[in-house]
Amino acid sequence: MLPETTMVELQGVSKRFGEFVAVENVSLKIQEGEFLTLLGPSGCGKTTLLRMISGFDFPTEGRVLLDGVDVTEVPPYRRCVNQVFQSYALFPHLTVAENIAFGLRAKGASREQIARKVGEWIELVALQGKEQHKPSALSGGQRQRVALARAIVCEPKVLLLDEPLSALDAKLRHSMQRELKELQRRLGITFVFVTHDQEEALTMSDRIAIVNKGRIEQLGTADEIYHAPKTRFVAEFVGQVNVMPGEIIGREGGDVLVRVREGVVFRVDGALLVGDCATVQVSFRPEKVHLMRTAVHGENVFAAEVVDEVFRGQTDQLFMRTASGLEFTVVVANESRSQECFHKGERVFCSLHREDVVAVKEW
């Protein structure tokens, strides 16, 4: 296997606008051919990070390297990157073919090269027959394809995408997610994708950087981010989660025993415990809870009552409460509206596998 090549590197990057700190001391390596997503809420600094990679903003502190070259103060047009914006930023007076050819003409490509490359990309993004249409005559998905083709036709080493799917309706958005990921795999270009949509990030990314208040809280694969969050923010931002305070009351081998409420003690894999302190936060996903009508012996088993239920089509969301007042939610598959469903007022037993419970230190 060939060694990985770092295509984008941020070294201690910070960005201030007056007294406001948009990005604070971020270091990050993005590998060649990787699909990395910057995920976080609005205003967290992810677009500022993207703009520093592109050159539209220069960092207040730190360095930006592209393919090993320091480009910290290099303007955008001299960087080997291109960007796709949320609004697509197509030229309304140019045709589809002319929009795609724009960058090639700016680089001085010959007429033959332009015709060949534009033809290839028209076919690659499935816009045959639309070559002479103006952007106003295209659908949202078609305009997005034109923007992608225009950005990639000049063969950048890195493509930056700033929430490019946010203007699409849900059905088209899901379709374009698949198309975009497949395109990236075929081309092997490094993609840096910005979104605030958790499902989008989990679906498309090789790795995800969770951004909060100008810092990266966690960097990892979708599986790592979802199943082993390292902070409460990550746990609560990515998908549904139950979070509750607890205290460590013992250790057995590699396991940690955490009491979250009288009568409820969780056995947690000590390898997943982040930090070393007596007080921790325990988190688990609602779909990981197994419900039973009869008591069983085992780890992480406790009784609770269904205090409310919400029908959500393929699933039921159950609101639970233990005798000591601990409240949490459970999501169960709704295969049929049969007597096997759990309903409000029922007393049940809850079970969690130890690997599905994560404990981290207080924030």
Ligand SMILES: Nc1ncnc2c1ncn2[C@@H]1O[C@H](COP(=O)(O)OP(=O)(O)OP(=O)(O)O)[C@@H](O)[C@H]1O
Second form
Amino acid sequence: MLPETTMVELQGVSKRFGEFVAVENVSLKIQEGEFLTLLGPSGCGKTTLLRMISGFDFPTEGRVLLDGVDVTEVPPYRRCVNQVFQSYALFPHLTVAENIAFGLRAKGASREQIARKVGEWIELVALQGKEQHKPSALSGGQRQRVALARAIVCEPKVLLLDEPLSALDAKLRHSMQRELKELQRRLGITFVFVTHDQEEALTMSDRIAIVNKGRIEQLGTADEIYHAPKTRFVAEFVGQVNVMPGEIIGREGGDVLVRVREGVVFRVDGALLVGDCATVQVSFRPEKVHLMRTAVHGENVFAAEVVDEVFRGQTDQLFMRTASGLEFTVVVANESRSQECFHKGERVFCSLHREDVVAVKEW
Ligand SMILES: Nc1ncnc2c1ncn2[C@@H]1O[C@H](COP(=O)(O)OP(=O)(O)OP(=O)(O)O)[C@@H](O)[C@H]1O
Ligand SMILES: [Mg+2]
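Pass me the form predicted together with this ligand as well; I've looked at the form predicted on its own already.
Next comes the full complex, and the chain you just saw is listed first.
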């Protein structure tokens, strides 16, 4: 394996707009060829972070390094980055083909090179027949694809993408996700990708930075972020989660027994419970719960009633309640119509694997 090279580095970067802190003391290293996603709710500072990497905004504090060089004060056009803007920012007076060709022309590519590359990209983003159209004659999704092609065609070292797929319908979005990921791998370009779609982040990224109120709450692989969220915000932002307080009623080896309600006792790994504590927060993902009609005795098994059900296409969401009034949700796959289904009013048994239940002192 080649030694890793840091391509983008933020050192203690903050950005204030007057009194308002949009980004607070963010430090981050992004490796060459990495696909890093900034994931977070609206207004958390994702675009501001990108603008400081591209140079369209300057940090109030901290440094920005690109390929080992401090570029904190360097203007955007002298940085080895390209950006796909959230608002597309196409040139309105240029055609689709001219928009895509713009960067190549500026770099002094030959007519033949430009024609070939533009042709390739028109095909990649499925805009055949639209070459001579002006942006005003395109739909939002089509404009977004032109913006994507225009930014990537020059093969910059770093590409910053601000919600580049947000205007596409689900089908096109999924195919563009695959295309983009494949291209990024093939060209070895470092991607800093912004989205507030958790599924998109989980499927595309090498690593994800969860951003909340201008700070990075957690940085890790999709698996780490999903299965070992460090804060409640991360757990709730990336997928659904059931969280419930409980009390420790026993310890066995490294395991801890936590009583949540009458008849609901979990055996969990005590590794995350450092120090003394009597009460803890127990959490589990809705899709980790197995439902059964017949009683099974064992650990992490309890009875509950299905109080409501919602059809969600690939999955069904079930709202559950135990006799003691504990409420939680369960998600089951709609794999096959012949499969067992659980319906409103049914009493069932819920079971969880020990490793799918997480207990932390507090969140
Ligand atoms: N030029 C500015 N002047 C004042 N406040 C600003 C400015 N730019 C951004 N902000 C504020 O900084 C915060 C972060 O904005 P930013 O655009 O980075 O959010 P975001 O995470 O990209 O959100 P979204 O998902 O909605 O695009 C917001 O509260 C925003 O109102
Ligand atoms: Mg934004």
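Think of the rigid core as the biggest set of C-alphas that the two forms share within 1.5 Å after superposition. Fair warning: this is a prediction, and the values are worked out from it, not measured in the lab. Numbering follows the first chain given and starts at 1.
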Inset, instruction - Please check if Ile216 moves between the two forms, taking a CA shift of 2 Å or more relative to the superposed core as movement. - result: no
